[in-house]
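Below sits a lone chain in structure tokens, taken as the form predicted on its own.
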Amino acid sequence: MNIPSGRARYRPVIAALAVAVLAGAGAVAVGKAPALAAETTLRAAAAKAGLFFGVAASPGRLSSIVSQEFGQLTPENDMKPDTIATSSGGLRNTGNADTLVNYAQTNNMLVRGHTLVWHSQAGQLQGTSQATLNTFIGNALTRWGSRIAYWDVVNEALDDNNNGRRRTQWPHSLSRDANGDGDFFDAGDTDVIRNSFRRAKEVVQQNNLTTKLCINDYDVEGLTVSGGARNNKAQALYDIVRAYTQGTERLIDCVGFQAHFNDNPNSVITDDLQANIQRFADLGVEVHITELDIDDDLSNNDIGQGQANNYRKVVRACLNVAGCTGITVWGIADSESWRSSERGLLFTGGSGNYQKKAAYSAVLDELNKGRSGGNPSSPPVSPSISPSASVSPSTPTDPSPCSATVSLNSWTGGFVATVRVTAGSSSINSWRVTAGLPTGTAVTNHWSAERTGTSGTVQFANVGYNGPIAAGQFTEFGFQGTGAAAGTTLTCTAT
């Protein structure tokens, strides 16, 4: 965690255009089973929904509320290199970290190790070599072993200000392009991300650990940033994860979106948060919201319903994607937060005497709705259309096996499209959507579907997991493009 001090605070200006088109039959209403009794703690409600809900804490804040409300624990500072690493890559001062791990184990909580390689708080590892980093990685992984479910192997690798570049101020001196040919992915090159994950994966495999290895960053939450421009930092992270998960060498198991939402234009809650979570999940990695807090400025200094509604949006975006398996808030109460003046957490009070805020009630309610957004016992369904979007189905005269609608988040020169595919009165096993794009429009990226073509007539087909759709139910896929997508036509066929 930690947002660099140079990040200025701005008032966000959000611009989104929602457009919808359809070809095929309208959705068929499906009745719901009676709702189950709601859970009364975040931990229990999250577990019923199939994910963990966690908190960052220190040994001095292990009050009863931690194990009662949270099913996962992240050491806030006690596993960072400046606390536990020696200059040779050994371990020191592990007492606080041991206390946290032991507490979590006693209370049946998952632990997230945070963090192994980071440009900040590097301590005695500042200026060290990859070999020393590898020694530290091995020592930390083996000390706690499988008692740590997830480790943030590399933290905040990407630069600020949405430029999409990797940082240069790493805690060691390494040239990423050792042989000077301009290809950062040559076997002979040095790449701190790849090489750190390689060492971590080697240790996990050699010691038969169940620990999963994560990359973690901030300002990567949405496909776009305030004003609708492309989130270049999110795209750079996506490219890294894709490079190190899709080949024979699968290095990364999980991705953390820090989600320190504030009024910096790169840190706001965009309507395409869910779509971004989905595309990472489609790479086969777990996605976690790792350090969630929401600045009161995002709701006009309102820590009542305004902030509560913002928490709902984030929790729902995770719940709507099966591959989003955990949410962690970065602290318990506002007064104990590293951003205390921004009042971004779920409780007021402190020192074990905590009072629930409206945001707490909103999160609990949303978790109790479950993956489907309704009855927690219902099977998961794919993401819902953004609240800012509108869907205007036509009324065809003949039933169709499936229909398709599109919701657009548009800006000057580009857009993100979310397409909902709905089965008609009978279930279908697979589907294909043909999109007729306006002249001058081109697809640059897509997720949750196979694609043929980039402009004109573009075809999208289901991937393995989202082909079967029950009668009246739906799935979704998305694509990003240049130009203007208003006027796009869609035709859905069951195959």
Ligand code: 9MR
The other form holds:
Amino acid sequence: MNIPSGRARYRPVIAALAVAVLAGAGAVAVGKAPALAAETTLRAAAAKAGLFFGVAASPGRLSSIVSQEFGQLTPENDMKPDTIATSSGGLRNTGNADTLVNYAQTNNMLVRGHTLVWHSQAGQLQGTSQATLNTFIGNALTRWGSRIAYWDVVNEALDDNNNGRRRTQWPHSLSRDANGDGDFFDAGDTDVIRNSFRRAKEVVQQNNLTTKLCINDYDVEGLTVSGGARNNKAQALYDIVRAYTQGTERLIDCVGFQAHFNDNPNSVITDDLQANIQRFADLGVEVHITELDIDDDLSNNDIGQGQANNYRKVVRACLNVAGCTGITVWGIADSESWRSSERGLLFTGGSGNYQKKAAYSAVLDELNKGRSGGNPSSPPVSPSISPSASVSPSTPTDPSPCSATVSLNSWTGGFVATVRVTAGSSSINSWRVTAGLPTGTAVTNHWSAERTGTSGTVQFANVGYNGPIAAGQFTEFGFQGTGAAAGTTLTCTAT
Ligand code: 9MR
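Can you return the structure of this protein in the form predicted in complex with the named molecule rather than the form predicted on its own?
Next comes the full complex, and the chain you just saw is listed first.
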């Protein structure tokens, strides 16, 4: 993926809207995709839909269900600094972490490392310097290398109560806001988030690792909180991710929404979950639901259909955004959860003897519907709340082989465009999107496509992995530019 770059500071403003969709001409569509049989495990259904479905676990919970049902593993506690870090940033006591990584490798599961820089469970690192944190980051990253697909480099950096501020306790006390303007991005500012990601990125590059570097937090899932007020914590996270992905440095590869949903007003499931996932994905990062559990209070103490419907909403919101590439539940069974009284997981039972809940069946069913198997669970985003525009409804017009729609994330003088290419009633092998840009608008960067041209008529063609699209399915690519993109026309052709 090419890296959007070139913007150091933003003034997020809204912009808008989808632009014209012109179905393509002159292309020959090829054979219909066969009807697909439903998968019978979460792991297989998710893989078919193009994402992972994982679970948090510890060595004592590695019963056969783990590798059967889940394609990804997060150590629930065994990679936290209080377990594995020495006071000088070395490693100790890595046995449980090794067990989990080995198990995952044996069973072809992805691993999410959790977590490097965190105010909680810091153990011997509590109060230490950035230099020692950097030493620890280097040691932890190289200990497991590319066997860890994703690392939570920074966890829970933002304050509670929807105040939109960062935490002030260590390690955030290492940050300095020199001019007091409320951000930590200016020349002269020190930022423990930036510095930790810089160190992690350096280690990844020096060691040729494929590990992706994530920032993870809770109560950041919706654009709004209960009652409709803006989710300031989500906005603060968005500002951080934007600053460290769209500027000259691309430090952050992925964003984790913990998704511990409960009846705290800042922790409910809002209808704009999908739109919030989308705006992060529009920055070119992968979005993951990392610690999912859903309090039965959110369905009137119902762990039957009520809770199942809540799970459906969350899974559907992720599936509807191509950049949402994984969902992890925070444990197997209610009784073994950190919040067992909330009965928020997919299984009852325990100790290796588990029974599927209605929520399990709902998740499996939703995953089996695939990426475009359901309607968006959210209405269009209100511009007063989010700088992101919603994806316009895709309206493939048969017999055209494909169609293209765009969603824009714009600010004064620039934009990021996410283009969705949807196959018509037949599958396609390759596609080409011709964009007619308004005068004065130029493309500065693009990803997940080949590009010819910079301004005026610009051609985008699929890269190797995203050319084939099954009937009715879609893929997405993106580009960044200067000027304004509203009024851009798109034409899609396919073979
Ligand atoms: O589930 C974890 C629980 O077993 C630990 O006692 C707890 C200690 O802080 O951490 C729990 O996991 C947390 C995760 O690491 C970060 N996000 C919130 C999770 C639930 O508290």
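Residue numbers count along the first chain shown, from 1. These figures come from a predicted structure and were not determined experimentally. Superpose the two forms; the largest set of C-alphas matching within 1.5 Å is the rigid core.
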So, superposing on the core, is the move of Gly440 at the CA at least 2 angstroms between the two forms? yes
Once both forms sit on the same rigid core, is the C-alpha displacement of Gln68 at or above 2 Å between the two forms? no
Taking 2 Å as the cut-off, check whether the CA of Val458 shifts that much or more between the two forms after a rigid core fit. yes
For Ala486, what C-alpha shift in Å is seen between the two forms once the core is overlaid? 21.6
